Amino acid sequence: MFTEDQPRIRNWINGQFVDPVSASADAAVQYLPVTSPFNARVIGHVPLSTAADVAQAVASAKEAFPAWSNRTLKDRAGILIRFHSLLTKHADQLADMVVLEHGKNKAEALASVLKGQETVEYALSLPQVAQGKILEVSRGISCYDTRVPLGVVASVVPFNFPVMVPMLTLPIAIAMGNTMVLKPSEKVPFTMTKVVELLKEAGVPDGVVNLVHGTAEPVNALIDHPDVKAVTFVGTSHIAEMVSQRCHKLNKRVLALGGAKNHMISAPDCNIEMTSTDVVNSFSGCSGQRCMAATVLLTIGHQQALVDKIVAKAEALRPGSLAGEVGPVIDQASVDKITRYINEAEASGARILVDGRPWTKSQSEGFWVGPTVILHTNKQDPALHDEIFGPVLSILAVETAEEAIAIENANPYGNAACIYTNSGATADHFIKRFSAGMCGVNIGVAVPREPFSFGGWNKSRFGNHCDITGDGGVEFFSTRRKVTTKWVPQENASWMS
């Protein structure tokens, strides 16, 4: 039974909310409950859309594409200026929705909305950024190129940043003239449902952006649909690789970002106060549910003073939704996974310096695991190698810089890495040797800011080798048309004319 407090989410197709299509004439549409991580209470129901819903959305996007792509880039960017203004106006409301359905604290939620705004701002600059080139290559002959949109594109986004991650793709994709079908995570369907209304209010024509909810079926349908020209995906590496392979079999452009196991290395000369604060913020911020969370700290030598500071600051953190507090994780499955890794590390002989497991029982409702710091002696502990996606920090002391680099390089992911030091030479030594696409010096969450683009290496990124924002996003969401012209016959022409 559905109530106003537990609404049914609807798809957004051709500029309006529509009910999903039944899988068959005699079958009712299936829904999943959406729970708030703070108290595990049901706050709504999300439909399990089918391939028929995807077909409707793609048809709407395909119909809208000719008129939208024929507008000038400046015209499309002008509409996004109004969208940017509306996002600013509704930022607090959107942040509250993120808090409700995801579990971030309010400051983190608002920051994620504002980070999404940065990509919108970059899209506004595309008339000044995405021009083609022109050159007289021989007497009377010129070459120039223009960027051409692909058509209908799809974006499949995860639960951990309900506004920010969709904004990594959507503004650039539609500014370049594409139309889009977006599939949000079924765990956080509310926020983008509000955002598509703001897009329409800004003047984005019906059909340019469509929203289809669900789980695996709409994702597979989007990949397989012949009118979908490109797919972006953000999620686990296992699924990202499957998405990439499926798209490549169809000769379809794809960018699939996967998981991470980001390493921090503390040199003996690091600033203990700054480093300890940054390490704690990195592994516990957003409850560790971000691909940029750095969750392994390799200390060169035994740095007891640094470890003690980290422990003290992690122990001081409290559960809650206010700035500086640590929110819940997304669901019970996440609680079970995180605590399993902690239990296994403890059983293998690791020391639990800060134990977040009691939060699971001390909070009467919801899905909670507190900040946890593990001191390892066994280099084979799974917590040192697997993506846990929770507020867990693994610390391992190594003897030399080269040993630390070898451990980071052996990691199959290649998302991010950080070196803590007061020496420019030391920083340069590590940055040149990290096997990671995004690197930090004294910054554990080394998220590039626009116009620099976002993206990792190795098993953190599959598909066409572009980054997801910045000039990588422009390259992904467009193709180049090359034109060679000759107008006036030239005297004394040679074979090059």
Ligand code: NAD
Contents of the next structure:
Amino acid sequence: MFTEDQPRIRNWINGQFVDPVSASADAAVQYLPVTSPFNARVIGHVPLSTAADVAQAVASAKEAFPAWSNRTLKDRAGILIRFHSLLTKHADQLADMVVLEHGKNKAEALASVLKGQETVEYALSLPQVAQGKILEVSRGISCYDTRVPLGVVASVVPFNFPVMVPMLTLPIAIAMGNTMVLKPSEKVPFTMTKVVELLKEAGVPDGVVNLVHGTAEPVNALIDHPDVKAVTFVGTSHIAEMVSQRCHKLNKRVLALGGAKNHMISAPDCNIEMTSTDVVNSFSGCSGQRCMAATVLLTIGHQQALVDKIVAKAEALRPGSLAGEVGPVIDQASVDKITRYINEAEASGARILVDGRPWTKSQSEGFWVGPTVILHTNKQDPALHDEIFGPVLSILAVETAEEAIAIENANPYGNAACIYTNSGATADHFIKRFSAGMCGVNIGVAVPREPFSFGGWNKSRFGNHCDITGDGGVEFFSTRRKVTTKWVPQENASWMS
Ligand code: NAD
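Right, the form predicted on its own is done; let's see the coordinates for the form predicted together with nicotinamide-adenine-dinucleotide.
Below: every chain and molecule of the assembly, starting with the one above.
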């Protein structure tokens, strides 16, 4: 079953590729086929690792921890500077891997690698920004605090950004002195196998970063392992909540980012050209498989000119892998889910202004659904409320700003929300009322960039209420040691002395 063009993926433990433990015992390890979304061709096989593989990876990370955490932050950042150069040198190759296994177009894939680089840049600046504080708290007595790494940490990532999402955690976690076991998505396991080789080439010691492939079993084994001190998870909300609850039961530090349903609101005074371009790029970019994608557009009043522009721009999109083209979605289950939501909305009276269903092919020819724009009249349509995770935009006209805010606030997620307007006062009114962690003004994809942290509210984020990346990442991946010192005996000493 394994051939040169359909290779068997291996775990990365202690600086080398290894077969899962069960393979050496009785060859009983199970593999899942990995398919390219463009044409459904099998491009490899990913192992379903078990708790035994996790134990091996955690042991390697634990062994690497004392030496790695004893190096200075500056020393670790120095290694990340070399990693940054290697990522730049190999960005094109990594982007090609992302295109193949994920289905993004090349420009999106390259942008995702470069966005990952931003967190590396932040991590290598930590010697300048992660110092603790010191204060003479009473005469002759000083307090200072330092940030101490946690130990072995785990990172579980989704399929939609094979490099970028791992880079939301890995650089800061290891720069702060932790060692890591990362579990890539079984749907896109290839790209990170190249990244770990680059980490090794940069000088990251063996055992500092390990990869274990598979699905739920290694995730649960990582959570339950007593030597794993913290867990980050990015994926769907129901699994994020399960991961968070499992960690809480063990009193384990956890940050679990979940799904999204992001509302865009267009005020009557919005710039129609800019808004239509942004909204179309946001809902169709990466084939809608972004937790920050625009999924619902609430127009205040019937904004026919804006809707017409959105329709025209969405209709002009073509399938493909080049810049500006729309790639496939990840798998057949995703195609089925997306088309089901479109069918249901149509059956309940919605108008399908742009129909992506004709892009679908037979299952053996790839996983395609085109950009779709739905004009709803029934506020109960599931497409308006559920995360679809495909290139689908739901438009609903509302009467007032307050109605738009009420709809946005009622949705259980809280990743992103955006207001399109030319008025600062209107923007301010909405930003203060959105129930979302990442808000935008005239921005289709309101992703905060380093040094700002990334993270939603409500059912888009579970856990210890830190954000990921930026100072939230530093906070999550370290704990504070507080030190109180006195060197000179004090007269009139109080009980504190
Ligand atoms: P997913 O939840 O299916 O999988 C995420 C990870 O969990 C994968 O590594 C998977 O192998 C693992 N997993 C699967 N079943 C599990 C189980 N029962 N127990 C424990 N782990 C399990 O998500 P996905 O489909 O890969 O990714 C898409 C989702 O991720 C969307 O909901 C999207 O909004 C979300 N996402 C969120 C953010 C964010 O920052 N909030 C960023 C990217 C993606």
